[in-house]
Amino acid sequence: MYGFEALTFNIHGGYLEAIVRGHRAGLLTTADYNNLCQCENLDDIKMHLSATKYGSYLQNEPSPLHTTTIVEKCTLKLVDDYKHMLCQATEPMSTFLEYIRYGHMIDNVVLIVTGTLHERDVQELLEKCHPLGMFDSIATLAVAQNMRELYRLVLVDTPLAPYFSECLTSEDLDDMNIEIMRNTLYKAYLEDFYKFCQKLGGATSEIMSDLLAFEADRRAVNITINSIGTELTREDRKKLYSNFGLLYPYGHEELAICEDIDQVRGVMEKYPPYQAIFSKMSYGESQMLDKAFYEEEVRRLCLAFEQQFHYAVFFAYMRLREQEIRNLMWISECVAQNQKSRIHDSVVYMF
């Protein structure tokens, strides 16, 4: 079907594609970031943001501002955009947009379960949850003692239920099990989303396959690095890798046996798209890896807008807006803590 989307796409998707391209034009530019980096305090940041799409969300906030307030209001803008698009969407686009939420739902489940394990107040945890990942029974997650209870009492009625089939053990929840649960859920979620995009066909399938494969490969690298020196066995580590992506299957075989960051680097440098990412880092260093991955992701997301008549622009817009909020949080924290010398360390420029 690739190449014939133009005949029918605009019947149901034309209006929403125009909307999302308009939203994309409202993302902050390099000039905006340069201005924000010159700010002396959070009120200056608010003043600069008043000329952007965030202006109406921040205009009624009293001084003194806090970083959490800026992040909260900017996230509200993202949620409003998403809800507007979801309300206007018809099948299969509405299902595609729902899939974008599932990652936040997984993060919220893990946040609540981890917080409860460390005896944090449930109400305080709910305030920290991402609004896109909220669902009706989320507050009752706190009562679960193991994975089976978590599924039976709460998650069986949520969209995450099918992803829990691999996590159902009677082991008590501890930090290690929760992290394994997060990665197992993400693996099932990414594979399911990938299959759904393949079924859609056309440009959506082609572009989303590339974006999701990159996400799967990045998670494989992060899982490998984070599990070095832990009790996670090589077989268990390999089970957490998604069954698609550029690294699948031979890269996964090699990553599973890596024992330090330089061995991971050796594996990744065999794959040209990732060679450029690791060439930015010196040996033995992993601090800059996250930023290098984010920069590559942003480059790929921006390329999604170069084609028309596909759903990947919605995924790309949501991810770019999330990256923008991460940038604003970092800039605001640096300004608030008087660490302006570090302000460029984690800002990922987009346009």
The other form holds:
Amino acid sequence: MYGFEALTFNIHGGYLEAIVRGHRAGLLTTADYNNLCQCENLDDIKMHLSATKYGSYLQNEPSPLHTTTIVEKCTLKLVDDYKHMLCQATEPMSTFLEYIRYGHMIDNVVLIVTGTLHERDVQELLEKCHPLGMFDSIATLAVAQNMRELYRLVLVDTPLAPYFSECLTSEDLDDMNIEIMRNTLYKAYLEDFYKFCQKLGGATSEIMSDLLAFEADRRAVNITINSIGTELTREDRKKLYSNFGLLYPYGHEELAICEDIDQVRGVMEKYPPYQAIFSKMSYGESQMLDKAFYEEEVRRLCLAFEQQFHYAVFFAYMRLREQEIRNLMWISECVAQNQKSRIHDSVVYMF
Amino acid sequence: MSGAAAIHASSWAAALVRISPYTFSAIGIAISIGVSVLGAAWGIYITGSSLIGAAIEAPRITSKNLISVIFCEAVAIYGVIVAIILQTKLESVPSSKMYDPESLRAGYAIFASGIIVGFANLVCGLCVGIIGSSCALSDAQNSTLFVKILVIEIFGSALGLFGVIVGIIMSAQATWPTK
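Alternative state: the form predicted in complex with the partner chain, after the form predicted on its own:
And the full complex, kicking off with our chain again.
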């Protein structure tokens, strides 16, 4: 019952909610980012990070560091936090936490299939997969020739199986089809997650609906922009948009017929939350769009912590950590390549 | 004329006044302690689970935030005190006077007193527990917030005190008929 969750939430969720809020206190602040941006090389970065929660993960790394090592170890911290929370959780929180992984599973599946298409070694691809999205038999994906085989050999035993019903064709896997497959899977996953949160009710469903709707709308805009000028037909493009969100259904109809970025801007400016995002960019500029979307996402995720006694804090924490890892990767790359003037192009500050 | 009082139009009323006033008194005393302890326990687990989790990353909050648990515990103590006071109000009356209006009044007064205290302490315990949970989490993030949220908790625990005061006043005039 909305409003009375405070009475019973702490029975199963009180301890974990307190833990996740403790983790949130360990996220890097603007002051930390400023320190990192002043670094001259990767060893400086390692030294600054040793004062944060990442310290124990980076301290044993030998001196010539690579940026990929930094990112890998920071991701390991995220995975450890997640696994600790997952093993302590009961239903329905454990199902909620599992849903957070499915997005990474989809990314890993697409990574391996694309890599196999381009004749890469399976072991090399497995190392690049995100650890949260690993499942048994993921290596068998390299054997499949088309989507039906993909499903029958590997994915039918994974939690992604129900998302495949729209994807089962016998076409061979090529770059275009793989992108379509990725977006179709992700669409099914977002709708499933959305329905699950609606069933949970209360503050969880209210906050998660807002966060997932933003995610769906952002993906719709990205799909539109990325498919301008490709052979993707309007009907196919419309099929990739999710069935919820602020843009559903009228915004989707208008987005499906867009042919360039200014038309997309015209469609989005009809919706006040997105008009604020697009107004930050001048005409014809699309590189800042990603950063503007990330900033808006971070703002909404931080707001999720304002309420107590709901599950959306877990989702928000995972997403904020991922954003932080992206920030660290960008900063490390800029420092390693001596391009510190470009650091502020892509770092999203949280608090 | 005490027998004439038993003739009423509806049979429910007749049945009600034939229930012994001691039944009502005993139930009142049971509710005063039982439901108060329910409220206190509920509040303590709400606070305690958040406190334990938050103390992992911020161990400094443990000693100060035990105050929230103590406020919840006070609610249970109110219930015990009022139950003890109420049971001292019970006196035997001879069976000829057991259904006298005065006797019934004394029984109802103790029953009402028990309900007042029990339910006031139930909601007070819940209130203090939920605020205590938020207090622990906020203190872990920013230690200047602790005292401010404690003030809210103090106002919350005053609710239990109101219940105790009214309960004691009610039970003070629970006088059984003299022999």
